[in-house]
Amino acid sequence: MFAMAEKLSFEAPRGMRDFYPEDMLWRNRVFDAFRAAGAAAGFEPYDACVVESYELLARKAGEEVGGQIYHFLDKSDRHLALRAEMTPTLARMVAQRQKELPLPLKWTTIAQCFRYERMTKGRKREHYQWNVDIIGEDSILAEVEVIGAAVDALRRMGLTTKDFRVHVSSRRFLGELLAASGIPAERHAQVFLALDKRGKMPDVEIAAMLKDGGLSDDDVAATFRIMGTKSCDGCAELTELFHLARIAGFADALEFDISVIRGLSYYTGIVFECFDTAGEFRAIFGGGRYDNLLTTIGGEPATAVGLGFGDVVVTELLKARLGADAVKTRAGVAVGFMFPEQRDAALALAMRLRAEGRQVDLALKPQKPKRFFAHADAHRAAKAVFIGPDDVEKGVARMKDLETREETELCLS
C-alpha cells in the first residue's frame, strides 16, 4: 500500500507571484506606461532568454553573486543562472554584434528577473524590470532621455512630482571631492562601496568599513564632511543635466543628492535613484552612466547610460497614492441572451461590435436578466446588451450604460 501523499500547497513558491485578473489590472497599468514612455522617446524594444551563463553574471558582479541568484548545472554540466537583472544580457547582446549595430543604440525591454535574497518591503525574489539604455553616446542628452522616459512613465501611471523625486549625483564629482581632500583614487572604489550602505547601517559601521579599506581617521572624517555637500556647483555634467531637464520639462522632478552612489562598480559618471517624497518605500528606479561594462565582459569600449525600473515598488506606491480601486475602470460591452433561441443573435451582435473595435464579453450560456447584469457589473463592463425573444422578433435590442442607466436602441440585423 502506498503512503498517502502530503497535501499539495497551492501557494506560489516563496518570493514568487501569481497574477490573478485583478492583479493584472495593476500590472497592465504599469507595463502600458513603460511601453508608451519608451516608444514616445524612440527606444526600440528587445528581449532575450531568461537563462544566462553563470560566468557572465559573475564577471559583471563578482563571484559572490552565487549567493544572490538562482544558478544550476544543466544536463550537460553547463553552469547556468536565471538572470537577476538585464544589464549583463544587454552588454552580451551588444558585444556579440558590436561591429554591426548602428550606434547610438536606444533599447528598452520589460524583463522578468530572479534574485535569491532576503525579502523585505518592496523586494521579491521575482520581479519585472523595465530597462531603458542608450549605448554609444557620451552626451548628457543620453542621461536626459533615459531619466525623462522614466519620469514620463510615472506621469502616465497617474503620479506627479508631488509623489516622487529623482535624486541625482555624479561618481566623478564625488571622486573629485575625495581627491581634493587627499583621498587617493585607488581608495575610491572602497569608499563608494561603503557609502552606498549609508541608511542601511549605522555610520559607525560605515566608518569601520572605510578604515578597513585603508582610510585614516582624518580621511574618514573628510569623507563624512563631503557627504554633507548640498550643491553641485562646480560639477559641469550635473549643471548641464539640470539645464537640459528644465528645457525637457522635468527639472521639477530632480534634486541633487550627494548620497546617491550606486554601489555597483561599473558606474562611472552621473548616477540617480528615484524615491517617493513621503519616504515610505524603497527606491522606485535607479541607474546611471556605465562606460566600462562592455570591456569588462570582453567587448569593445562603448559609453552607456541606463536604468532599471522594477514593478513591485511602483505598484505599491500607485495603490497607496491612487487608491486600491483606481484601476477598476469600466470598459467594453457585455452581451447576453435569455434562451438558447437567442444565442445566434447574441453571437452575431458580439462579432459585429468586435469588428467595430469594441471590447465584448459574450455570455456563454442563457441567463436570467438579473444574473447577467450582476455578472456584467462585477466585471466592470461599461455597457450591456441583453437579448430576449421580443428583441429578436423586433430586430432591435437595448444597450444600457451601466453607470448612467441610460438606454439606446441597437439594430440586431
Ligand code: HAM
Given for the second form:
Amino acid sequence: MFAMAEKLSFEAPRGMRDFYPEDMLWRNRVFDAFRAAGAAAGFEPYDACVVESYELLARKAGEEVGGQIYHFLDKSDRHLALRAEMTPTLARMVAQRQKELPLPLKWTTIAQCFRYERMTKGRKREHYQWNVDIIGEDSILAEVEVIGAAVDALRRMGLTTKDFRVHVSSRRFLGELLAASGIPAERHAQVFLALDKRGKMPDVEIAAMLKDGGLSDDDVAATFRIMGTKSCDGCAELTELFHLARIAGFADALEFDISVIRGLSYYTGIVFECFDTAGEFRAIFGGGRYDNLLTTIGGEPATAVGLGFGDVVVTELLKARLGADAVKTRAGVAVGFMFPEQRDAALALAMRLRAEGRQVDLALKPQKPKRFFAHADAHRAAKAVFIGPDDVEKGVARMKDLETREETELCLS
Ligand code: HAM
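Next up, the form predicted together with the named molecule in place of the form predicted on its own?
Every chain and every other molecule in the complex is listed next, the one we just looked at coming first.
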C-alpha cells in the first residue's frame, strides 16, 4: 500500500493579497482614478524596482516604518529590502541625475509597498501606494497641486467632499509654538514622534515618552496645551494654502488640525492626512513637505512636497459608500454558438466586432443557449450574440442587449 500523499494547502502569506477578477474591478477603478488625476495635473509617470538597499530605506524612514521593513541578504550577502514606501527611492533616483533633470519635477507612480505591520483594519503587509511628488519648488502652489490631485482622484472614484476631509498642519508652525514655549529646536523631532502617537496610545504614555526625551513637567504641560490650538492664524503658509484651495475648488475638503504630525521623520513644513468624515477608517492618504531628504542621501539641496495614497483604505471606503456592486457594470459582447458547424462563423464575427473596437468574449465550444446566456450574464456582458444553424443559413444573427432585452440584427458575412 502506498501512503496517501498529504494534501497541501497554500494560502497567500498573512497580510498579502490575491486579486481575483472581481477584486480587480475595484482595483482598476481606484488605479484609473489615480492615473487620470495624475495626468490631469501634469504629473509624469515613473517607476522603479521593488527591491532597494536596506540602508537607504531604513535610514530615511521614521522609527516606526524602519522597524517594519522586510529585509534579507542576497546570495552575495548584499543587505536588501522590499520598499516600504516610494519616497527614499524617488530621492535616490532624483539625486542620481540631479544635474540633468530640469527642476521642478512633477512625478507620479503607483508603487507596491511592503510593511510588516500589526494587522488591523485598513493595514496590510502589502499595499499599492499612489505617489505624487513635486521636487525643487518651494511655492505653496506645489502643496495645492499635490493635495488637489488627491482630491480630484477621490472625486473621480465617486466620492464627494462630504465623504472625506484633508486635515492639514505645519511642522514649522508647531515648531514655532513649541519654541515660543521654551522647548528647544533640538528636542522637536522627538516631540513630533511622541505626538504622532496621539490617539493611538494614552496621553499618559505620550507624556512619559516626552519626559524620557528630556522634557520637564512644565514642557510636557505646555506641549499638551499647544496641541489644543484650534486656529492656524499666524501661520502664513497655512493661510495661503486655504486661500488657494478656495480658488482651486477644494477648500471645503480642508481642515486645520494641529494633531497631524506624520510618523515619518523627513517632513519639515506643511503636513496633511486625509480621513473619512465618519471617522470609521484609517488614513486615506498622507504627505507633506520634505526639505532635506535629497541632501541626506548625497544629492544637492532641493525642497519637495508629495503624498502617498494607499489602495486599501479607499477601497474599503468606496465599498461602504457606493455599495459592493458599484463596479459591476456591463461591458462588451459575448458571442456563442450552438453546434460545431457554427464555430467558424462565430470566430469570424468575434474578429469583426473586435476590429470595430468592441470587447468580445467568444465561447470556446458549442453550448446550449441557456448556458451561454447564463455565462454572458454572469460575466456582465452588455450584449450577446448566439449563433444557431438557421442564423448561418440566413446570414443574419441577433444581438441582444442584456439590460433592455432589445434585439438588433447583425449581418454574418
Ligand atoms: P504613509 O503615511 O506612511 O506615507 O503612507 C501613505 C498612505 O499609504 C497611507 O495614508 C495609507 O493610505 C497607505 N498605507 C501605508 N501603510 C499601509 C499599510 N500597511 N496597508 C495599507 N495601506 C497603507 C508615506 O509612505 C510617504 N512616503 C508618503 C509621501 C510621498 N510623502 C511624500 N511623498
